[in-house]
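Listed next as structure tokens is one chain, alone, in the form predicted on its own.
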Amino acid sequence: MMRALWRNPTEPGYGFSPMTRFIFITGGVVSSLGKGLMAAALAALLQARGYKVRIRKFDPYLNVDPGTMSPYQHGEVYVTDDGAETDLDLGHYERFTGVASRQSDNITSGRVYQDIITKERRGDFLGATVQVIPHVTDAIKHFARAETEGLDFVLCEIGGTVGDIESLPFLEAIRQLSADVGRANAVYIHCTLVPYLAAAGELKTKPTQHSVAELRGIGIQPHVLVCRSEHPLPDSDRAKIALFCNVAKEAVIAALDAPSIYDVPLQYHAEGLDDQVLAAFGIHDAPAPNLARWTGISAALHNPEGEVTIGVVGKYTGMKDAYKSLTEALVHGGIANRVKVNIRWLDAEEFENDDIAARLEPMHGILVPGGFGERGSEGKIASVRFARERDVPFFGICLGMQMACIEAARNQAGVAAAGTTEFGPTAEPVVGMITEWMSAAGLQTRSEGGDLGGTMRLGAYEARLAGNSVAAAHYGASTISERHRHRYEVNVHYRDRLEASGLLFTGMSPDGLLPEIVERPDHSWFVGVQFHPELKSKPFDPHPLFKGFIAAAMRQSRLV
């Protein structure tokens, strides 16, 4: 039976704030316009003016959450402290604002319908006909307004593209919300594409006009238009869009590609996005934003004092969004050390046949990330062995740590048949599935045959660090909290044999049963972690392990 990850927002404990203003963000013409990044940048700009913000994502697909979706379909699954598997845009939200996302910040059509159907079967509707309006739209509205006490702005991003049939209930809900909270407290931003036709030598505004017309037909008049384009938006085109779309010309915001995503807040401020949004709310006396954080990050990115090359040996290297938080955490490590980080994506499957040395020798650091399934596992194990034997800085995350333990067991501890039960029966289960563990909420239990969405150790868990460990030195603490997403654990019964081989268990769960961190003290930098540190890294607060890993790569490259 699937765990309930989403509380019904109509239940007690969900406070609505009458003072909170709402910003609704929609997209048109095509997908992948960067609505999530725009929402994150706008939230950061509002924060820079002293406002308290929160960002939410409405996903129209029928999956209950993205947890069981292929990374090739949906990219990375982002995990919150409270154990929600969410859209990758929530990673952008946290990285730009520092506000920890919660289960209540991401909802899908699947979760809405699941909750409504459960209540209908239970008889909660007292025999009424259950319909999209008002039952589905009411549930969406309750979600948007839940837990908004003390917030100045809530930004709500609607997934998909205007015109998609599956997003209609969400668009109707945000249309209704404007009346519910008062029209002065709701602003709509619409992101569109202004394509450039090389044959004609000009930008075309007609797709934007049609997209806005579609939105207005639903009953939503956008206040601000964000126009993505590969070429600067001439003043004449800006005026044309404003005329046909019934917005002020100053509220037509050009959005060109930026050198880095961390330049986007500065770029949008220069275009006047935050000013126009505040003006739409009737706020004309807001304090000027303090942009020192973002100018500092931009300066560090564009003025590196060297560069390092990190080889990421993974399974989903054909889909970079599958490792979005990992990519950004490596960039953050570079910012902390003022170096450029070049990432080389290496398909672990190819390492089972290719000359691994030729591929890995140019690397200043090797990282084996998390993942699921057997494909490419032997290539990952071979990469661990290369890093260990050649004394190349190594960072293993989740499955990467498990592969490091199997490598040590096979090649150093004399456990030749070492394996993981994730890939099938094994005589030496160095890694295996556990069915119960302790959390802050008490004993957690799972069944091996349970739903895929309900069998993992998810969310934040504490770990206790050995005082003389590399990890403790980087964290500057003896107890840490990190986010997890996995079904299998390193078997603590192999600890003595692995430690005798030189792989030390330097981080453990508070009850001492679950290995969280392994290290090699005789190595230049060799750390494996069962959790996902990349999920908590930010450009203005790089994760200490990524900061340490990049510093080790700098020593490897002889930059320091």
Contents of the next structure:
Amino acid sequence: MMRALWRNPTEPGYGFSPMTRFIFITGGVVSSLGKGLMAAALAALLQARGYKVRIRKFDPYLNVDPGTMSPYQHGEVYVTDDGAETDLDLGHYERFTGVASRQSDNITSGRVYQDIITKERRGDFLGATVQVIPHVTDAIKHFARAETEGLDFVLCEIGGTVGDIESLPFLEAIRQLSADVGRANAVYIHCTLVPYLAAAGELKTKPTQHSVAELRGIGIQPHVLVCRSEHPLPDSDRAKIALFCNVAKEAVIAALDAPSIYDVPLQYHAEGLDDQVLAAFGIHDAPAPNLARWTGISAALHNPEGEVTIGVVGKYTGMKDAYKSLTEALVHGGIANRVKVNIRWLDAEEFENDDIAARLEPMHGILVPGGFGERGSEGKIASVRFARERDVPFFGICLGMQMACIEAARNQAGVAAAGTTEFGPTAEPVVGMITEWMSAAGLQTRSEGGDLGGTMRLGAYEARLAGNSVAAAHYGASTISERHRHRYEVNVHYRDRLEASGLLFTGMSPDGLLPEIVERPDHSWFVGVQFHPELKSKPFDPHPLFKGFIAAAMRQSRLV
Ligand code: GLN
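What would you give as the form predicted together with glutamine (GLN), now that the form predicted on its own is on the page?
Whole complex next, starting from this chain.
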């Protein structure tokens, strides 16, 4: 699985491009400043001027990838077509630019060290002492520059906050990179917080000054400062920051909270972010950006013609970032139908005791998202049953589809003991672990007791759709490719019984063995998918299934 970082630059396909310019994005003062969103918005603005862009994320933590981290810790794990489990910021990058992220766009300290130590054990360092500088920093630099051919700009976001011990090798590497790629080809943006002190009635610039001083101590002088703040930045504060931080006054960009994340590109453009970045590269004749895409999305979001309420019955409902792409895909479905989508997060575990009908009756659509583990599963199965019996639009994603199959087996197909081997041994494994399957790269095999990291069915797989299905009608295609991240599969041996009971298998893997989509033709809208369609939805290209689900919820809203 793991891609080697240390390819020799003289090897074919290495892809260092001398034409590519680099934008390095660091954060200071506090975390959660929206650096990822800023990177995504800036990339979208450069793209709107006709440039080719790619965004990369450097994560200083020691996990090899976020795949084994709890969604409570780290939010959603974003999966790429090439099967990488990556940081959720890569989802923002893709949603804003439409550029499909790859394994090579996300690196962690863990991956760097794993790669270096593997090479050290093999004897590849020929007796040298292996050190942070140059070995770790060289690996980071190689990662930043690999596969950049044809790109005008590569944006590199450094996770964490300046001052963290674990960020240091990354900051040192990006410092060195400006010498490697030429100073004119590297621009540094530092993102900080300008807090408002209510008691003093003023904004405070000191944390920004300290943060930039710390960055300069590492040898990086930022060209542009992005100052997050809850109040407009007065001209005097802008001047002060510019003076103390040694940046041009116009390059102090104020970033206030936006009504929607999709307003962020327009807001940054109005503040001059893209102009300042281009100016820092000495580019003064760039074409004006075509912002029609973003003004259109903004207009649709802020002028809805109705609203629908969707109940999401899940487990990680206390941690919204755990369902980041899902939330966004629902918003995109709203954009496509010109309605506002209200999301109600419902804790599946509570459904095991509560009056489920009272909780679900106000919903115009019910969605059971992906998830892991048994907790809350009976509540999810009960929600599927409610949606089926009351003819409420239902969308089951990954674990949600598996729950829909178990519900059908138990309550309609007469398989009372239906279960999934994920939750332990079961007499009727309607959902079970498969240990062999075909991928584009050939036969994949896993063992039952194998490692948890990087061992799921991951990334893009094709599915064939039944001609007269709801899925085929929505996609307008008979073969699709969608991203997967799961260990268990609906067991094709139950297909006949489930179909006879009314749940049709309308999407299958090309070899016909892995169920990919189930649906109920006798229902207002009932679709379960084994993959994660939310990962590929974009505000300017809403996913067809989310578009269809929200349209069905609109029809439902007229009934209740
Ligand atoms: N836990 C299930 C599996 O591993 C579903 C995973 C998911 O919903 N992403 O198959």
